[in-house]
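Here we start with a single chain on its own, the form predicted on its own, put down as structure tokens.
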Amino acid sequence: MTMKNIAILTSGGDSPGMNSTIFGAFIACQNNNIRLFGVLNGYDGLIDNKFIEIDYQLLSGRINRGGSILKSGRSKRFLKSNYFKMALSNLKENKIEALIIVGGDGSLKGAMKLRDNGVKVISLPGTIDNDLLFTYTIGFDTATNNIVNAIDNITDSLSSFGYGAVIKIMGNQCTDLIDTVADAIHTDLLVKSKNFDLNMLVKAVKSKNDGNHLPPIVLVLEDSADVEELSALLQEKCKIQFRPHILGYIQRGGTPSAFDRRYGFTAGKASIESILHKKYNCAIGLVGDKLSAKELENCFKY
């Protein structure tokens, strides 16, 4: 019997690529004949019953944008009995058949948990981290040129009066961000943990500091280190001006790469024609330059 109902969400951090991601899946419901239902505000849009059907109307214009058009949220009612309980009655009420999952580790628990409890999900990894089981998460490559675009900026500035600059990088507790950044901008100054040795930092920062370098660049991992207590101090110890920077949410926002438009398309579709060959509580991801199926449990990079 052919399924009539799927729903997909969005949730944790949005990534960019989750629009094409929920537009591949709608473009396959589409060629199947498939209901294809937005569950609003992520798991909690499962607990209070906010589901939409999706259409070419609310896709319109969207489907390229960063974001997600079906809003995302980290959800702490979720993991209670008593709302999961809801989220159950409420799939069950809309006749969902099968939940696609789009998100990131935690979102990668919760597809899990549903499925535990009978759920036919499919997880697909939209987190700017890259920190699953895939060779990149949906996401990933679009945060990577967005941070290198504003070091870029930053860095043509700074350069003018031979500043440094100390500059915190997303990437949760994955390095993969603040690697390859550090490596397209060219720079081995990193702060990656709390327990760096700052006296070697200072030491590599000075060994840079000779005429012949470009003004040093510090990329810090997220809570590894207060940018701005690290600028001062560097300052005090090397003897140049350094200048801290947050890039905040302008590492994850704005057009997706090409490279994720096609992979959150590519990788919406898939999740539908898995559904529809049976292959139901899996992830499905970029392995090398092919997307393939892993079992849930074995997606966790940490």
Given for the second form:
Amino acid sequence: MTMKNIAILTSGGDSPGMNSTIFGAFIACQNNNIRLFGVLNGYDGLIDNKFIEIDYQLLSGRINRGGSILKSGRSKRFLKSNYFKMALSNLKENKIEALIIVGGDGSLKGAMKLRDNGVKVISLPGTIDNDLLFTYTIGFDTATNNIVNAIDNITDSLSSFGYGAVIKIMGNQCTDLIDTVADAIHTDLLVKSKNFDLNMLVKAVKSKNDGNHLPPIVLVLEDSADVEELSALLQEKCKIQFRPHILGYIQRGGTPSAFDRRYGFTAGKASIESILHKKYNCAIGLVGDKLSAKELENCFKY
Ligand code: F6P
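Just the form predicted on its own so far, so send over the form predicted together with ligand F6P.
Zooming out: every chain and molecule, the one shown earlier first.
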């Protein structure tokens, strides 16, 4: 007997390419006469019974946009057994036979909890952090480019005045974003943990202040340092003007790259096809340049 109703939700930090992922799942459902329901607000929508049927109209004009048409969330309630039971009973009431979960490592834990309670799940890696054991996660490529573009803009002004900058980069505990950006903008001035060596950093900045180098750009991972304080300290110790920057949601938003759109679309489609081949309770993502399925347990990088 074939399936009739499948649902999809996006959870955790939104990532560019999530809408293409939903579109891929929708197209595969259309091809197989399955109704695809979207759950709003991540896992909270399961608890609050927020299911909407996905159609072309909902997706129209949104596939090339960042964010998630289903909205996202980091549900604390989902961890509590009374709310979790409500989520399970709403899935049953809506006759959902399988659930696609698009998100990062927190979302993956939620997928495992649902699987352990009899729900058929497929997890897709949607996060800018690249903190899952796939070659890339959906959104990482766009975020990297967003950050590099933002820093290029900042560099125009730094160069004009001979200033340096301290810039806070997202990634949670994963260094993939900051490391990739550092290579792309050619800086080795990195602060990736609270125990960084300030004297070494000052020395490295000074050594580059000879007129023959690019402006000194210090990248800071998340809260490894307070960018305002560090900027002021470097200014004082290196005798160069420094400007602090927190890029914030500029990193996550905007038009998804062609890579992330294609990745999301093909992964979304593959998730439905996998369910139809009775292969579920796994995660599907890129390993090298091919989509591959892995056990949920085997996807955590940390
Ligand atoms: O997981 C994506 C991410 O952007 C992380 O890089 C960052 O630590 C976190 O989300 C920020 O969360 P919020 O947008 O909820 O402040």
